[in-house]
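Given next, in structure tokens, is a single chain: the form predicted alone.
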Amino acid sequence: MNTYTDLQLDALRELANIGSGNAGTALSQMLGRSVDISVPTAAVLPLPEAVAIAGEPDDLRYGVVVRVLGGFDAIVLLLFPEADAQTLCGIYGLELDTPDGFSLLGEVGNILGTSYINVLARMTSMALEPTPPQPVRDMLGAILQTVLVSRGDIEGALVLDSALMVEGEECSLSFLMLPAHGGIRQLLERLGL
């Protein structure tokens, strides 16, 4: 595993910090209720602890697979924990394991994904193009090793532990983009770092 830099670390954190404005922009006009989000941890992690962070591999996770085609080939994850999936569907006034609970993740799941791969695209002028999102329910151990599974070239991981905030009720969630082998590197390099 590579190190990075502070200043590499900083464009990371900063690509993190607008990728969060804009989606919590585009949530708040689909859900049509105040959001905010906030990124307390920003990092680049070997696969190992970055899956450490969002929890234990039996822990049951909702998640969002969204992958990235084009410039830059990578996959990104968010996994919500139950509890945070259950107060995000409940304020709508929706069952969690529902077709309408499920198509509500799914739906901030795209959201959240684009935005950040939208800010990515243009501030390393790459052309990348998001797949549909797959939501996805199970134990985090089994999410992981079915994404690790169709890709066994991932080094490592950008890690964007988030808190979202709609209507006052928070929802925690940990967003995971995992590149192709050599893919932080390229991305940094696109970032002129």
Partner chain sequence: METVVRMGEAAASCTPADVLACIGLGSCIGLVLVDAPGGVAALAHVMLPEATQADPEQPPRFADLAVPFLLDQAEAHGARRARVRAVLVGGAAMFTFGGGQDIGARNEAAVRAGLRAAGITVAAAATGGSRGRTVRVHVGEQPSITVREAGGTDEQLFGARREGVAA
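Starting from the form predicted alone above, please write out the structure of the form predicted together with its partner chain.
One chain, no partners, no other molecules: that is all that follows.
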């Protein structure tokens, strides 16, 4: 399995911290509410364990997938439990399982994913380009499994995991950054690690 030094993992965690901080600010501006951000974790996990990181595999999740192309290949994944997705839609007076509700989640994913990626691009002087967000409603295991396999690394996955909590709304979401292995090496080289 791919391994990284503690120093490298610390640097990646710090990138995730800055990325999710930027995303949290964007979400806060969008909603007009304060957003708290957890301290991110960075871990290299075997795929079956990476699939289990965000909950039970048969839990229903709403998700938004944004693939990053350019300087390095990665996938940014936002995951909302059903009740939290409902809360988020409710802030805008939208119903969850409607085209408008789905579109709102996609837009939240777009704004958060893009702000996360933009700050990484700035810090590493890499050109990073997000692809259009893809909203999904499915089993957590199916979402994560498909995303992980599509990255091409079958031994293990580096998972940068943070949580965003909207104040006063009981709404939280998981924010996962899943870089492909080759991409992480490039990223670390840029940082001189």
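Between two forms, the rigid core is the largest collection of C-alphas that superpose within 1.5 Å. Numbering follows the first chain given and starts at 1. The shown structure was predicted, so the numbers you read here are calculated from the model rather than taken from an experiment.
After superposition on the rigid core, displacement of the C-alpha of residue 66 between the two forms stays below 2 Å.
Residue displacement note: residue 46 has its CA displaced by at least 2 Å between the two forms (rigid core superposed).
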